[in-house]
Amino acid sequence: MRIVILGGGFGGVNTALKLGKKLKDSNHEIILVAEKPHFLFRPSLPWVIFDERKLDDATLPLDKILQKVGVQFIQKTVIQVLPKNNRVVLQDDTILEYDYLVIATGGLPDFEKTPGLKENTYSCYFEDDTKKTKEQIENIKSGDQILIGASDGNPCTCLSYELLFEMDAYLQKQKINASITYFTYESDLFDYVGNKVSSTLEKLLNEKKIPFYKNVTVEKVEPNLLHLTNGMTFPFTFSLITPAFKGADYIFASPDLEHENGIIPVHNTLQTKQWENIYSVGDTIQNPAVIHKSGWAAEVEAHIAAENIHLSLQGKTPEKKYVETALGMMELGTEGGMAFVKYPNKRNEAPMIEMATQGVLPHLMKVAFEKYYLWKLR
């Protein structure tokens, strides 16, 4: 049997590693296809743009990661998936047949969804935009108006909060007297991970005298001016606005793959709702149980998908399921960091248990996680 994995991020790499270990002594073939030759540890990128890390510190070569578990690596662009024929079309019209397929190419920034956003904001999703953002941040001066926010449709607002607090810390460190304004489409700050997180963030913003706006949607962005759908406008000289997400181009070019803006509906087993031999993990998926999209969530999903494929190869029913859970850490600038968890409560009537803590310890936990994760993959 041949298992093809599309994507070299958290979801794809962890699926490959898990399957590689499980199928090490078998005749099954595992192939990972990715457009770039390296794995990028995206949680480090907010540190990179504020000159707390080097970009090279956040990347590892995929071939070396996969080699140790016997997974083949192909560096090519995916053009189309043909599920009726169990085929993937790669660049140069290369055809790759599969018995099982894992789609793990992640969610891509959909800047075009909001008029003017692409031309008038900066970001840190990939290497090139991270470099440009870092260069622009170095040009910020006293008197500048900085706008940071999360657009409607962005599934991971955690990044916008990290950018907000890291920017505040950077300005203090550089002794730059510039103003910051924050906005989000959420009804409350980071509301999907719990009330404690929301109240903590609101308290910190009030203490720092950073104005913030909730439950607002971007209509359009002009040079140095943001327009909201409620009629409010905000001038700015520099902006970091996280956009909505969409799936990879090849998903749109695959007429037999059901999706919403490139995001694929899946069962809790991580099988797509159309094709039982196609799985999807990471930011590419749509499922009510996935309340927080992150590298940690993608890894959990990857392990579930790998377990279920392994069960299928043994002639058993895929039974491992993703359970509604959120676990994460984020930077809070001068306030250290925050760790949060939200998981099902089986003991009393409350549907979920929510916990959060802030301070130096969560910051050190995130640093330790970064070091451990990159060490683990080497």
Ligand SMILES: Cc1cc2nc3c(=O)[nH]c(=O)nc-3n(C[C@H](O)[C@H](O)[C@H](O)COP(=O)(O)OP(=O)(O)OC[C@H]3O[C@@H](n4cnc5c(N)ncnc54)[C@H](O)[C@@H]3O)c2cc1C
Given for the second form:
Amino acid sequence: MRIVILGGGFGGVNTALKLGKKLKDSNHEIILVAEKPHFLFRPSLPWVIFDERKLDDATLPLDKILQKVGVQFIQKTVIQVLPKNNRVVLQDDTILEYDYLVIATGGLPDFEKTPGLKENTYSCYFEDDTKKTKEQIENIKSGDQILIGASDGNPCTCLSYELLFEMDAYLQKQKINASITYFTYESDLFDYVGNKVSSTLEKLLNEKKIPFYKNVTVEKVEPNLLHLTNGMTFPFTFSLITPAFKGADYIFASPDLEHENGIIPVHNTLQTKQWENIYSVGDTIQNPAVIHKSGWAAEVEAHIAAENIHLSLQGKTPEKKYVETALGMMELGTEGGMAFVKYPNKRNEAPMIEMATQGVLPHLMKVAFEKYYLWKLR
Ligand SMILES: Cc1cc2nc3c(=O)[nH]c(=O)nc-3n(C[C@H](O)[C@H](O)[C@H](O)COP(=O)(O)OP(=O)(O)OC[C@H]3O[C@@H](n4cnc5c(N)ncnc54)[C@H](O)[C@@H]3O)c2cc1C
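Show the form predicted together with this ligand, please, because up to now only the form predicted on its own has appeared in this conversation.
Up next: the whole complex, starting with the chain shown before.
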């Protein structure tokens, strides 16, 4: 059998590693296709834009990672999936046949959803935009007005808080007297993890005298002026606004692949709702149990998809299921960091256990996690 994995991020790489180990001495073939030659460890990117890491330190060559577990790597762009024929079309019209397919091509920032956002904000999702953002941050000077926020539908708001607190720390370190304003579409600050986190973040922002606006929606962004749908406007000289996500272009070019704005509906087994031999993991999926998208969630999903494919290869039912969980660490600039956990409570009526802690320790944990993760993949 041939298993083809599309994408070399957290989802694709972890599916490949898990399946590669399980199928090491079998005749099954595993191929991973990605358009870039390396894995990008995105959690390091906020450090890169504030000059605390080099971009090269956040990337690892995919061929070396995959070689160790006998997974073949093809560096090409996917242009179409033909599920009725079990085929993937790559650039140059190369055809790749599969028995099982794993779609892990992530989410692209959907800047076009909000008029003017693409032209008037900076970001750090890929190498190119990260470099441009770093250069622009180096130009920030006293008197500038900085706007940071999460626009509606962004599925990883944790990032916007990291950018906010890291920007505050950077300005203090560089002795730049610039103002910061924060906004989010969330009803409460990072309310996904619960009240304790929201109130801790509010307290920190109040102490720092950083104005913040909750439950607001961006209408449009003009050069140096943001408009909210409630009529408020914010002038700015530099902005970092995280957008909603959409799926990769080839998903839109695949008429037999059900999707919503390129995001693919999946069962809790990570099989797509439409095709039982096609799985999808990571930022590109839509499932009620995956509210907050993250590298951590992508890795958990990847392991479940790999287990289920392995079960199917043995003629068994793919029965492993994803349940809503979250584990994360976010940087809080001069305040250290915050670690949070959210997982189902099996012992009493409360549906979820939510825990969070803040200070120097979570910051050190995040640094240790970065070192460990990159060492593990090397
Ligand atoms: C700045 C930043 C900081 C973050 N910090 C954290 C954090 O601290 N902790 C955490 O858990 N999460 C964090 N996240 C979120 C995390 O990075 C994402 O959730 C994660 O990368 C999603 O993994 P993925 O495999 O779905 O997609 P991606 O990592 O986006 O990987 C997609 C892969 O698909 C490939 N691809 C895309 N289109 C095609 C195509 N047409 N053909 C071939 N290949 C294609 C890409 O080249 C890439 O290899 C952060 C995100 C950002 C942007």
